[in-house]
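As structure tokens, one chain now follows by itself in the form predicted alone.
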Amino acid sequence: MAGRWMNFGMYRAEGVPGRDALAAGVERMVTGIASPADTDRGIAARLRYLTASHAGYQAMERAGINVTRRTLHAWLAEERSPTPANRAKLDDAYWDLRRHNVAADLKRRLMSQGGTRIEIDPVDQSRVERRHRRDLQVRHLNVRPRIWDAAVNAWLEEDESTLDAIWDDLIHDLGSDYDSYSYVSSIGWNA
């Protein structure tokens, strides 16, 4: 991560490092299940979803559901629920199996047209004295294709330091302030 923001958070300044941001803005994109994993209709939805592929049975074994065949068909059935503790672990496995679903369809959108204009909201220093205060403005930047795969990519795998050295890359675009994007409030784009 660039340098300047050593003691981020000294004077009371707000906001997530770049690379969060970056991350976070890709997650917003997958969109599921609207019914809540704690419902039998998002049970049943998530284990349609989880069973109609060999990789929906792989996201189960990843987020540790060890359960028997006959189990797993009365879950099917809706003759037995399953326990609050394995919903969480169905809720787990399809959020996952559904990120690895779309990443290239996130891909597409993002790199369609040359890339994507992202807006960079910086820190929130509503609460840093004035005289400590930097001026900071909300920045916007093209973000080309060969960035957004790599950073799909980086996301998918939840790899913070290839997120972390997309950031600083990106930043650099700025010019001579871009290390007082290090840390930032939000990021957003239209995708």
Given for the second form:
Amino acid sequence: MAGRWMNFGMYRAEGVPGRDALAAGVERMVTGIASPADTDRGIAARLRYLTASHAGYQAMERAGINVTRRTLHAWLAEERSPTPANRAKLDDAYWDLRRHNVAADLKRRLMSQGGTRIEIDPVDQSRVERRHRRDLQVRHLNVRPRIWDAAVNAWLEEDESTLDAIWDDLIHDLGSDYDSYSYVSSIGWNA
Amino acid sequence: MGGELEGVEALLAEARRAAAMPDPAERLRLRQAAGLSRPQVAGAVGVEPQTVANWETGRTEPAPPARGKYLRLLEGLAEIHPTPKEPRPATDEPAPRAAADLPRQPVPPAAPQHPAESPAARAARAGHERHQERRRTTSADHTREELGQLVTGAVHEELTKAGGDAESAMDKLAKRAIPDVMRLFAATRKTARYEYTAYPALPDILRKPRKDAPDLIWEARPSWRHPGHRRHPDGDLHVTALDANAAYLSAMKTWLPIGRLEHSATGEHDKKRSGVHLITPPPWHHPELPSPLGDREEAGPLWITEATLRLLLRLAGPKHRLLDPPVIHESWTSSATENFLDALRQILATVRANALASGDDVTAHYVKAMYSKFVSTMGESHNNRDITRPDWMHIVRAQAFANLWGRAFKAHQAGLTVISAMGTDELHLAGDWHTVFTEGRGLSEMKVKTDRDGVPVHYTVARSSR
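To complete the pair, please output the form predicted in complex with the partner chain; the form predicted alone was given just before.
Expanding to the full complex; the earlier chain stays at the top.
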């Protein structure tokens, strides 16, 4: 992580690392089943999604769902309903698979039209004493397709160090005070 | 017989006047020379003020039935204020301004013994007037006109594509309303002083717990009926249901926070800032008026927006003293301006007024889609990812409700009985509402609500026995 924020938060600035804000922004673009996993409707929809493909069964395996075929059929037929522990696992498996499935679409949305322009909201310094404040503005950056490609891949693999490297690389374009943006309060874009 | 001949004579007189119709600049000069305002002329002639403005800029030409009255007015004004064809005597007025403004171009002194102006002097005068005319239209006017043409251009484009089929053009326009209004908004911000934040970090109170669940902000939507009256066919009070026009468009003029909201717990209201506030509302002791907090059933603290807070503070102020000032516990605010969406509002309002004056339903419909969708999607919406400002959305809506409350209060003060105030724009009044509001479709006017079959909504109420 770049920057002269040696001890971030020492003077009560508030923010999150840029990599986290970037990942959260990609995460916000993911949509899926709206019903929560603790409702019958939500569980039925998740089961239907997960049992529709081979990748779905693999996702369930990765999430640690070890049930017999018989149990799975009983869940699908809604004769029995999963235990709370299994519901949580089903939810994890669903979102895992969903992220993999929508990644290509997210990339397309972010990369078409030559990339996407992002808005960077600097850290919140309202509680910082005036003499310790930095002069920070809202900044905009054009993020190019190859960077989005790498960023979405890193987000998918939850690879924090790559995301961090990508963010450091990006904010170099902001000029001499780039390292003030290694922490931000939020990032947004339209894609 | 005589009546018919009179009609013919009148037509002939109108035709004679139409043949000698003054050019647009002269129309403007005559009105200004007489010191008349556009609404005055418009009222006398029976058109919208914007139409008179269009006649005076030459955008449109007067057409019957208003043409006759307008020409008669111009004819009369021309007799009172004749065209200054000849230079006025020096004793009458100070020297023409041309001499002062254009020192390098010598203007021959207008001596009374030389009634005819020389060609050079005439050229100087014309040049001066053109120059003044150009200076009067500022670059802001130009920008506004250009942006207005973005809207009319889109309508023209879709109508051409649809081959003149208004229905399908309207559908297409409704679909592109959100990206179009965002483009228009961005264009109005091009030369603006403040850079706003489109994707700020939001405090938790502005986050929806789920996609389909609301956040904590109370917008003070009214849904109120007078408790002392009930609807009755033999009632003695006659009620008219009124609608405010384009309520959300008017509400765009409101104090909006520019940047990210910051927390404070000082409990004081800063007039230069705007946002959302945690208050304990004062009790409301006026059963004949809706509460400015809307139909809230819960007592106790709640989060309200800037628009509602300003209304409460105004009503608690020395002018009204209708309630106690609210107790402010916490605030999330940012430095604010009231003119943030004003450029956009003005453009849309002008296009809307022009469309209504010329009976252009397609444009009016499109403008409505633009401002209403702009307000409804500026929070978190998958249909509009250009901006995520739920605080603005709440404030604009709350402003619309506050405006409606203001109208109810105005009617109440004028002696009318407010029977009901509902939703964004609905106001039911007993008594002669024409004494308070003008009827029409302008932003400051009210129109009579019509039911599904287009019949105006009137009913009677009786005092309930309590």
